[in-house]
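Presented as structure tokens, the chain that follows is alone, the form predicted on its own.
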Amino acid sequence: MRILTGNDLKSGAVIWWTGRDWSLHVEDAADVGEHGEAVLAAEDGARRVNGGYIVDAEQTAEGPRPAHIKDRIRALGPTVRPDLTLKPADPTAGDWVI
């Protein structure tokens, strides 16, 4: 499995391909197979994303995982304080990186 991410362009935050749009939630991100450079090429000339590459990932239960674990960090947010991660409320949520 294939997924996109890269930084919202306003914003600064990491961003997953859904498919149709971006997300803050890598659960999100859709398998963009072999197809994943010639959307990247489409969004960063529509000015939606900075940054963008290919990540390559597997399918879990709780949606694609990002196989490299800076990618993982990336997904969950800062992992110095859990309480500003995007799962603040999970104290699992460092477990999902390792």
The other form holds:
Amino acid sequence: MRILTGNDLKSGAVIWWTGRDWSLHVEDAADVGEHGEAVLAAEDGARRVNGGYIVDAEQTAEGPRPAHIKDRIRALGPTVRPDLTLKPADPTAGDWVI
Amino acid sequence: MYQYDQYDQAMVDARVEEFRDQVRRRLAGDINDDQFKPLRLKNGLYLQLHAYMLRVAIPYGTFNSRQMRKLAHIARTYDRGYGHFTTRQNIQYNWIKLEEAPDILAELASVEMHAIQTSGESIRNISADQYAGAAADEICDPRPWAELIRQATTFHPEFSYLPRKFKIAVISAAEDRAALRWHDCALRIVRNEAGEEGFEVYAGGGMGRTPFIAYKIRDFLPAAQIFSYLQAILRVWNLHARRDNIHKQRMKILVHELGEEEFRRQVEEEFQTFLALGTDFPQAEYDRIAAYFTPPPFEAGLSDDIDRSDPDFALWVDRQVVAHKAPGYAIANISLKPVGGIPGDISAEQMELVADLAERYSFDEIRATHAQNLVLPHVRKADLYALWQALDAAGLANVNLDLVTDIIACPGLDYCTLANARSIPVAQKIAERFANMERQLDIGELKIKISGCINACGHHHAGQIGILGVDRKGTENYQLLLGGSGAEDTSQAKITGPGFDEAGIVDAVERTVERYRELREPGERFLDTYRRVGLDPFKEAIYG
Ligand code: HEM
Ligand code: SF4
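Right, and the form predicted together with its partner chain of this protein, after the form predicted on its own?
The complete assembly is shown below, putting the previous chain first.
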């Protein structure tokens, strides 16, 4: 599957395209199939995303998992500071990216 | 230290307001990201892996407690409670919001700080010996020269649109604590036979994908002619630089392609032109700036004795404290490398403590080092014990200066968009493996430096042991390099062979260290042994 990511223009936060809106959580990401470029162009124009790009991902029971480790780290937060990630209560969350 | 005059303050303030308007226009959609990016980069604002990142300059690594408290305030108010010291005497914040960036710059301006020229194709923050003005082995304080060059080149039209970034370092001691020859242009203050001060000038160094050690292009340049000479160097580069290929635009490539001789010839020719134009500073300008760097009022008649009855304190003194030029004083190094920690990271609370201690014990001066540590440059020997106790209580009394756990590591794939692999976890695992103090002291000086990609922000080319993160079919992989140095015996590390995974690289480092312990002769550092025996015995130990 293909999903979209980028950074929120104002806050810089990593965001994922849900099909209607942007979410902080990769679990919410929608498969955009062949429409990635078009969505990005529209969303960039609407100033809702900065530096948007298309990511290859695989669908898993927990939701989409980006193919590349870099995007998995973006989805979680720094693996060396669990307290700064989206899963601060889970010190093993970093294992998800490996 | 240098204090802004009315012009400096007005310029920095104006720049903040200009950026505020640029951010407003970006948020309103009047300009797009392609238009905005060069503007934000001119103000040190990057878009990184998780958020915007702001890089703040600490000119020649010198700052005071008021500035440090402001950095702590920014960490707490606008970021997530910490900051990260880099290898070029800057501090970075990793979680900045675009909407708040102008306010942060305004806060910085209120304490005479900014993020100008911490990015983009400019003359970057000028680096210097972190012990400047304090070191027992220096000829003079190199910072007035660094400040003079900073003032002369900031906003200078010819240096505002350079082909690529340009890094300058200035030192004035025989011991090189600034990785001098890894800079585009490096100046070492020396005295000629007549006792006059001048510069040894080096050019064409740099790390990154094509590393070069700078050549010495002048044995002695009269100090007063420095601006002419610098303009000549930049003019030659500006004239010939490849602007068609981003990987070939650094000055080191030009120096290499023209050859050392031809580069020198052209610089000398341009130099004559500039000399004739008379653009060098009048002595009065040097004197004006140098006045900001007069030594603090050291007390006379202090004792040089240190009560070493507490063994933990004695250990810290032996490793972290170095000789000062004034009797009764010492230079105290503060390690930002606790075992298991993130090299260079410091919390807002720790920043405030360091600010308090600088005020109380170091004439209000703090220094940032290229090894991602901090320094209190002027501590009375009699105060060292109290200082150590306060540092210890805050987790800042680690003993490891230049030891195997004093690792330089770039942010790597945990924070950086350009990275191929994570650097920080590798640094943490190596530090954990070698945590035992006796073992570290037995191994002695061993500088490990780790980068998450070929850009070499973690100085791996200069590592006695260097580690480079690469991408191997989508997984993190690490190459091991040996034999580099960023000190006065500068050398470039060599790749040993195929890379390793994260666990494998830690083992490979350990095998390297163990082979050193077998091979070393009395008094030899790791680097000395490596230079004597060469790569092969180590290769054999690493790959079997
Ligand atoms: C996270 C944001 C960063 C980005 C995007 C970045 C980018 C780069 C790039 C592209 C280069 C290669 C330049 C060239 O060869 O032309 C470079 C070099 C370098 N960077 Fe960074 N860097 C970052 C952070 C850091 C940090 C945190 C440090 C220190 C810990 C650092 C210190 C250096 C140094 C010392 C070099 C070598 C420069 C040379 O070749 O002279 N950078 N960086
Ligand atoms: S060396 Fe590479 S990974 Fe490390 S900070 Fe520099 S650009 Fe990023």
